[in-house]
Amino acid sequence: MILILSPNVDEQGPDYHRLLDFLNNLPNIQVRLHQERGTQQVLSEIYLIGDTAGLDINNMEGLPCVERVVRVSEEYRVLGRHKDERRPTSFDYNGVHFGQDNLNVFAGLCAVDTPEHVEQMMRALQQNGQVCTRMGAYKPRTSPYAFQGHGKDCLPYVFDLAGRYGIKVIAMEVTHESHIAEISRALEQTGNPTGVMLQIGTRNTQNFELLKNVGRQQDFPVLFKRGFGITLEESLNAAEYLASEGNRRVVFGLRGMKTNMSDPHRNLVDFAHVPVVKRLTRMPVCIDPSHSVGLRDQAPDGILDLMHVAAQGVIAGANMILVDFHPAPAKALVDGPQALRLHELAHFLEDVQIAREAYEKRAALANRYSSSPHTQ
């Protein structure tokens, strides 16, 4: 059961110690407070786990300080969508809005390599408009030969460039609690020009001590890839980690399922879950199509499969597009042969841009026809 408190709830004053007394005193429940400071407002919610069937709604909307009740029936407690609920679908964070009603590109280097490099891809970020990209500082490889990532030694660089360049928010993964101290270090020392979203791969989905210690930390979101072989409710209960230490601003990322029935791509797409983690969840989903693909084959139309794989997922209703692109994707250490290049940037938008009205245009009809007296 959830208690959504009144917004701006005075926790010194009488009424909210009243209420949390009388929580604390019921048997077989495990209290838990959730906030979210917005710029206006904190919004405060009470989680109360364990033997809640008794408990009467109706009693618990009349406590202090409760402004309605929730009474969870699905397995994804706090990211989940519960009957006759209103809570948001959406986050703001460093200027940018995520949520399940708009779209963010995040073009960038799957493996940061030069500074060179960095300064050219977002260059070309800021002439096309856009304000987030990828940046791949950690990269946890099948092979322990393969190029790690540069770690630590690239971050005040990469930093400093997305400050000059208007990059407001650069989504990296991470794959060792150390990696969030040392992210943190280096914002500091650049003087915070940007904003990080802390990224869970694939290969992390189910490390659960890692999704506990990136819940715990309040400062950056977070984008959880689904794994790659398990599934999806698999999945979606690992975020519930990340939720239920108390970041509750979490992406899904949706990027393949490693299979050769996917061949010749890289992975199975997955895109056709779109709707339905927005369905079961509160989350904003977000697709991969680079990693989905993992090449630059091109159809007969003259439409690279990559575009075409991306269009699926924006015209399913896709929040956010991860991308790989590169300044000389053959001199690439990671992932070369999937990246598009520099000049593509443009293309890619515009073709994504397409894709995400088709979407709008199809929701715009979904919602004349239901709401037409013959549906009633």
Ligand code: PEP
Contents of the next structure:
Amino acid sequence: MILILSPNVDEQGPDYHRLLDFLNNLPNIQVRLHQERGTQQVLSEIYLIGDTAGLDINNMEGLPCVERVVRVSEEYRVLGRHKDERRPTSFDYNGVHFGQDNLNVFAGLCAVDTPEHVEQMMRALQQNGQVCTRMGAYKPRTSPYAFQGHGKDCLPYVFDLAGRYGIKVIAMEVTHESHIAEISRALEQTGNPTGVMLQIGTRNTQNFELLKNVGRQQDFPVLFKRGFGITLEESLNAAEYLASEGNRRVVFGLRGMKTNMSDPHRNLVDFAHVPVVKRLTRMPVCIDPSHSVGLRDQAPDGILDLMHVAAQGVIAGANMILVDFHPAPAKALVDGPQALRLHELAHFLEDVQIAREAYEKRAALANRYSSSPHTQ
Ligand code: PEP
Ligand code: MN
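Take the protein just shown as the form predicted on its own and give its structure as the form predicted in complex with the ligand.
Let's see the whole complex now, leading with the same chain.
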């Protein structure tokens, strides 16, 4: 059960103390406080975990400081959508809005290799009006002998260049909790020129200790990728680890499923799950066409498979696209074969825009039909 408190509740006040006293004395119930600091107000919610079946909603709504009560039956208590849900489906970070209602593109390098390539990428992004990117510094690789990413050594120049080219958010995978501190330190040392969205890769979807650590920090939002070999439900439960530890600024990423049934694509594209995740949870949904498709093959209509798939995700309502680009794919140290070229960025963005407009028209159409009276 979730108790939603009145905005800006006074935590020192007698009413708040009376409320907590009452809750803490309920038998077999654990009390957890969640706070969300917006620009205008602080929203507090109290999660009651345990034997809540006997609690009466009306009685709970009559408690001091309580505005509303939501009874949760589903597993994803914090991130899930529940009956009578009116909690937010969006958040803002470093001036960028992330919600189930909009779309952000994160085009960039799968892995940072040289400062020159980072700068070329960022310049192209700025020329195309983009303020987000992806830059992998810590790369989880199948082989221990493959390039593992430059790690913390590349962070200062990546952040400096991001600031110079107006990049506000960089998606960057972390594979160990120590990486969070390294990123914080590098941001501080460079004067916080940009922001970072911590990425949990598909190989770490169920690394629960990493998830708890990433969930305990509130500085950075998280892009959480689904596991490539587990069910959607298992991945959503894993995402809930982040939120149950306190960080609910989570974007859920679809990136394809591992099976040879997807041949010749690298993974089986799972973007039909975009509306499913939006229905079950309040998370914005990201699609990653690059790691789903894994190659630059082109259909007879002249459109790359990668762009076809991106459009399919966007027309289904995706809210974020993570996509690999590289100024010189032949020289890329990771995933060159799936990278789009810089001269393809404008094409890609225009194609995405067509799909987004089609999605908006489809949503308006659905609303129009659902609000018109039934005729039969
Ligand atoms: C990536 O985005 O760089 C990546 C490794 O993706 P995934 O975890 O989905 O394989
Ligand atoms: Mn990659």
